[in-house]
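A lone chain, given as structure tokens: the form predicted on its own.
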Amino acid sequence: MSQTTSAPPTDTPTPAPSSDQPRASGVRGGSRVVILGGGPGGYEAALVAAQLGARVTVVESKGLGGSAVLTDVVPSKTLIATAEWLTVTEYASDLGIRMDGIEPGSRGHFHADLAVVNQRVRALAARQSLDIAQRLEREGIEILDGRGRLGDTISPNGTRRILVDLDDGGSLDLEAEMVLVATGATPRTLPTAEPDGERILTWAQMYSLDELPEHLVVVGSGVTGAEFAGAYNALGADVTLVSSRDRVLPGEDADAAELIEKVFRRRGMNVLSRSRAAAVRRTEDGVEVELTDGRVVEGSHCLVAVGGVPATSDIGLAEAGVELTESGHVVVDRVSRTRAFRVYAAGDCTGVLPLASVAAMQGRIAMWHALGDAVPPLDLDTVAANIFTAPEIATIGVSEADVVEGRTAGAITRLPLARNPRAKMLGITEGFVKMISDPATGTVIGGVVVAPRASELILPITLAVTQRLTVDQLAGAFTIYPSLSGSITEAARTLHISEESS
């Protein structure tokens, strides 16, 4: 789920190709570039290649934008936007907002029509996909509806053969000087929990529901599971979240994850920690989720959110010399090269970081490098990420765990949002700003924001990390009073290093 899919596999190394692999510098204007996959990694790469004068063909079978636009990031965040609106109204009466006929202090007088919500989700995703297609066409990029696979040989002049099976039943044989594999990933399924698209669902199938589940059981408490569990809880469904770990969002900042789990429980969600699903079965009118300890959780629907599988099978990668990990991910270096001559890869099929922003940057870097332009290698230390729960969790750079476990030195400060004057005005009582700096230089090296729209609030910290600003430089910027961003400069001030102490 682009910005929201599973955590990157731990068995996916990214070693650099051997030093004798030729760089594709100088292969520019007029060169034929074929891109397999039209998601963020693919279409952003296509735009760069076209800008540099290459002849570009994008092969995509599901629609431009790929899973990120059609079944993952755009749809899920559109659904969450409705859920977010309902969470904002949670304390409306506390702000003095009344509705005729509703007793002061009562809850639950708003509800969502899931058929209308999902109709909007699908329409918005289709519109975004069309916008991308039209943009590529304006740039002169050829779009083929179909599925491509690499030939296993290289011609004497260094070109590769790409075989395309078109969706209309035909086929094409293309010759490419440069190939980018950006085929993404698909939802991981379990042999004991096979999705049927009706009661047992993957995240890609959730938008076909016309009625709100009476009781949704979510298996998996990573980013995708937490986002959907929180959204459906806010939409009004009873939700049980099955987490195999000690807490939800086990790979995230511990304080942030603890706060989100507390919010989930406060809103009535049943969170089963240290519980692992053994099987999911259909019943006459719902599902039953069997846990490994013998307990059985009954529900009306089950979402299986246990990560993704790279879409790299049966497209000729191994035969073409592309190295794959045991999990099926493509091995790439920091400029998106594979070990096969003139074959690059980007996005979730590489397992580097399952974020749409990272896929897009990998794709751009691949084309800049392949076509001989200046290019900085991918720097994961400057990647900002966001989890679209309510409140949201945004992170950048060094984590508190890195500091506590001794991987890096850092000074840490944490300010609760409840003391921020704008937060008080908005009725925000949960959330915080955490900032991490280098104790010797004062340079900002990391941060966490837990707040409504944290995805927007993290930007000042992201700029500080990227541009290596010090806490004093960040603290010296004027902020609006009152504003939530004022907590960011306040956090920076608490990390000030005095001349005496330095």
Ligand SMILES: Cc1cc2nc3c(=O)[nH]c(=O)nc-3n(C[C@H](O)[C@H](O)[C@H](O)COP(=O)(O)OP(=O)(O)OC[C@H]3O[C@@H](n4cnc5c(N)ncnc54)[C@H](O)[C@@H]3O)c2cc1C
Contents of the next structure:
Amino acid sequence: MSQTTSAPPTDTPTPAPSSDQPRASGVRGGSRVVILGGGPGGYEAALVAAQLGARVTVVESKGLGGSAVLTDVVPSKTLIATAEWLTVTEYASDLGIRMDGIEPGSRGHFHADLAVVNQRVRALAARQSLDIAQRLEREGIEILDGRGRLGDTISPNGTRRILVDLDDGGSLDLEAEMVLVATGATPRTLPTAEPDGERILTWAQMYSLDELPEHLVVVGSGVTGAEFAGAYNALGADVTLVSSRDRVLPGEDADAAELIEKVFRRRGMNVLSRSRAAAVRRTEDGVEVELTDGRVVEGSHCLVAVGGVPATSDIGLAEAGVELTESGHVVVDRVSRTRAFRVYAAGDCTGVLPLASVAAMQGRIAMWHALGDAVPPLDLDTVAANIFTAPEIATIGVSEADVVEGRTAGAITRLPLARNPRAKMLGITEGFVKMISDPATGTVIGGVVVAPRASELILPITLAVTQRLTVDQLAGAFTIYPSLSGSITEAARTLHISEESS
Ligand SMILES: Cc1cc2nc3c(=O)[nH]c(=O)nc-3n(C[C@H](O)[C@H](O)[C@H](O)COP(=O)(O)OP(=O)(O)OC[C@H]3O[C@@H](n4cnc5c(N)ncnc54)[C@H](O)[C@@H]3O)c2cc1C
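I have the form predicted on its own already, so could you send the form predicted in complex with the named molecule?
Below is the whole assembly, all chains and molecules, this chain first.
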């Protein structure tokens, strides 16, 4: 185990500890680490801290795995797994698949039993939460069911106080050399659209539905809104997607977002662009969504998916010297330090990038740094992200917008999947591979894959970006013939810089 610690990060956000604070790093194993929150930011940090010999306590108020496992990633992707099977049946008849009693070419003969689907979703999430709890226990990590908050004092020997209200009614006063705040975020609600858990719902409440909504109105066309709208449309519900912007998935690759919107409309979804919801109300047998321009959309249920709020209030952060942004996010540097001595933070409560993979990495980095191990600062340029629509959208690195808007120089190529032989065999007609390289060196700097299971296909491009491979090195790899990944090496080949042009 190395003693190396990183230099303070150089780019923003960089709240280096004030000079009168002792450096937290270098505190070795045997230290007591208390982690508030048992989501990916918290439990991955706990595993690292235990591996480095610390005595670790995780305080969790909802269940191990956190929102990621109980309400966000795991349940939504399990629901989407059912939706995905149903979308595949869309082109089954083109492939010569017939169902008894169904006319060739007709659709809609499969349907989802939402009670069974959601039962499976909840069971799988509970199982995953239990698996994580058991793993932590095997590593000797203490788990406290309750809600923790930071005390505002530092003892003369440098330890911090953490006060825990236990679920069973007791309370504890802990001392630790190191604290990690990984309390995540909760769904944002609108005062004019208060969720009631029956008809007006947050994403966390969607898994209690036993019957498919007749008409689901989804407010918000970001990643969560688009994923749920696509999934419920595939499950068989009528769906209206209320999007305040020109197109769905604002901020994502424009070609990918345009394609998804086209697919949504083709599948019968009602996409209302440039439409902002002003209020959502219950009616006798459903909901009505009032738009700011006065129009009213009626539906049976409404999902309000307008982002998250960091869970950072009432846990003593400001009093302990932790700096918060106006939005309530904890300010951290690239090794997850906050402004407060021996207090680190990771995950959605920091607002750095709301992904489970990033939360986990921030948590690990915090513990490597706090306990004096070698630590690479967080590098957001190499984070791969995926939107689980059908088709999926996976992205990595520099975007086309970065190039077009002059932030980075880049050569861009885009290959439609429809030309790929395997795609033809599978009946896939939509999707593409986009690759971006440095025009001077040929290094791969970014990519987008829009395809079924793009989340798996993006890996070679992620490796190329992370390892700074050139397009020629990527193109030199053998791919299976026929395969969708053949389009990735082909895209790399089209970006080859010839001797003459260099
Ligand atoms: C619908 C949806 C789908 C998503 N899908 C994906 C995806 O496919 N892939 C992906 O990478 N990301 C996805 N995300 C994002 C991902 O869920 C978050 O980035 C991730 O959960 C962040 O992890 P975390 O550890 O910061 O917080 P969380 O997972 O929110 O965990 C924080 C935990 O802290 C607990 N807590 C809060 N306050 C206290 C306290 N005072 N004391 C004790 N415990 C406390 C909470 O109960 C919670 O369990 C999705 C998000 C949503 C909303």
